[in-house]
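First comes one chain, alone, set out as structure tokens in the form predicted alone.
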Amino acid sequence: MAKITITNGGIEFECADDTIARAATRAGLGFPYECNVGECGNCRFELIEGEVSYVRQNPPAITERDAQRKRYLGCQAQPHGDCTIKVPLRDAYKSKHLPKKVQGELIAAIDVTHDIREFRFRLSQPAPFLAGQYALLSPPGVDGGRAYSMCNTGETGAEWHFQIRRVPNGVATTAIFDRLAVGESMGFDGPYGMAYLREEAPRDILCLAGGSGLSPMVSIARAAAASEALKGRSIHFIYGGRTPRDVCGQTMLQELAGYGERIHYHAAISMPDDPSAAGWAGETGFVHDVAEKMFGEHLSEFEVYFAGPPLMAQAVTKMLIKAKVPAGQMHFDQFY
């Protein structure tokens, strides 16, 4: 077991068969991170002493300049022995529910659309989570963890449910969709993520989702609808798909108390000229355009949660900045 010393904080923690960032999070430390899969670069640290190697070879977020300066990605770096590092710890990254490694048995698989399916797992031990958080899944025959958000609420942590979109030729989703049968198990690591529901926020809620970004936004909506602290808040949920057959989520919100009164669902398609869109009566355009059209100058009055493909997330972020929404009211986990 390696001992990791954070020289600028005078803190030590142990790391056994784990990455440095995840071991730190499990130890209750505020180690910066976001995607957990080597894509975003938010978990960079400086290696002062010791030796590490990467779980994922050549992760996209690392640069040649980083390597020259002995900067590594905490979510991918595993120590070969005791190490001394330098990293700015932040209380905001401390996890309410410390992540753990568990096994989960698949108990149901339910089609949501032609390419999104909800997978429900019963965990080997309870692992509570905050609405909107994600876990790292280890599908059968796939190297490395893959990040997917839960769609249920996690007060008890007995089950984790995921709404996952099949990616054509995707290694992980092919394994989950085609090789995992009800009754079989796989490994999980979590919860992780900073885009969780803020029950203390004194604002109405706006959820923006596209693709499998449905999953964390449904979790947020479900938890917000059940929250005593948020009883007086309105919840607006905008889901965007390419064509009508991609649109989903409304039936899940209709099950919530307050639907049609304080909970409102809005659907949009980005390809209104597609033959299948004939007769479409909902909104047209991209999610960020629809949100701007519907709420305009009032966007800064919302607590905004969003999830979806990278281009969607970038467009939403740009739109919210333009609308002068404070950064503290924008919640999105950067992983793809």
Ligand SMILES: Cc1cc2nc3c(=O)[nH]c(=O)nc-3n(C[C@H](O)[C@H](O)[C@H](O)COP(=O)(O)OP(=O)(O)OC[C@H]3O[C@@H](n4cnc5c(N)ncnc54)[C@H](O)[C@@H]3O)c2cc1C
The other form holds:
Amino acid sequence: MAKITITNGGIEFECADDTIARAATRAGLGFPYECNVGECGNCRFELIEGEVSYVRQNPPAITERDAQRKRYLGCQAQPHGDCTIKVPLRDAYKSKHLPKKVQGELIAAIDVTHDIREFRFRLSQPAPFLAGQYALLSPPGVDGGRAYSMCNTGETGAEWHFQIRRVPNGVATTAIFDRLAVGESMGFDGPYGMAYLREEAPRDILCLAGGSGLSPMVSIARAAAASEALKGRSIHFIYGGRTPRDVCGQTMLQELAGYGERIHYHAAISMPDDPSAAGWAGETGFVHDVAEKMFGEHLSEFEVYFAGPPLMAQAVTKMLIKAKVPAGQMHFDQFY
Ligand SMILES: Cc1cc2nc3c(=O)[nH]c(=O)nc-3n(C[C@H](O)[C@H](O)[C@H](O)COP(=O)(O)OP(=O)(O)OC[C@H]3O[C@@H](n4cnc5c(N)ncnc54)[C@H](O)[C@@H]3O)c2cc1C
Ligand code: FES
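Pass me the form predicted in complex with the ligand as well; I've looked at the form predicted alone already.
Below: every chain and molecule of the assembly, starting with the one above.
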């Protein structure tokens, strides 16, 4: 058990078999982070005293300059004994439901498209979460936890459901799709993430999902549809895929009370010239273009949630900034 002291906050917390940022989050502190897998760099801290090593070797977000300045990634750094660090804590990063490590048994695996499958796990102990949050999964034989967002809602936290897109030759997705059978268990750590549903926000909701970004947007739409505080609000859901066989999510929204009245689904494909797209009657283009075309100057009236690959998240952010949507109304995860 190591003691971590944050010099600029006058705070101490314990870290046992954990990374520094995750131990801090578990202790209820607002340690900055985003991806939890060493890709975004949001969790950087300065090591003043002590020694750390990385769980994930050579995490992509760390630069030579960081190393020279003794800056480390909190989500990947494990302490060797007591450490003193410097990091700006922020209340916005405090977790409502403190993350914990649990086991989960696979109880169902259901195909959503040709490459997205929903995996449902029953947890060894309840772990509630906010709609839109994610967990770190440890598939058997895979080094390092991989982040996946839940698609169900998490008031009880008895089950966590994930919609996962198979990555060709991907290490974690191959293990989950091909080597995990119903009835088998694996480790989970969560919930994490700041792109959760803001029930207190008095605005209509726009959910933008690209590819594997389906899961957290379905969770947000489900929770928003059930929320008493949001019952007068419209929910627009735009899903973007490459060709018609990628398009999904509509059946999940159709199950929600208010579908077709205050809940609306729109699909877009980005490769309309593909032979398989012949006869496609929906929208064409990338989700950010479709959202801009549909809502234009009204975008700033929405609370906007989005998830997908970094290129999509960057394009959506740029479009929303241009449309003068305040940063506080944008909530997103980039799927590195
Ligand atoms: C916050 C967040 C939420 C996500 N939610 C979803 C989701 O709901 N559905 C979905 O399909 N995908 C989601 N992803 C993407 C997912 O985590 C994986 O990147 C993706 O499934 C590829 O995994 P792979 O191992 O099969 O592919 P690979 O090509 O083998 O691995 C690619 C990715 O794995 C990660 N990685 C590689 N090595 C390590 C390591 N040692 N430790 C930690 N990470 C490592 C890196 O991020 C890398 O980009 C999410 C990602 C993030 C960051
Ligand atoms: S949270 Fe640590 S690199 Fe993204």
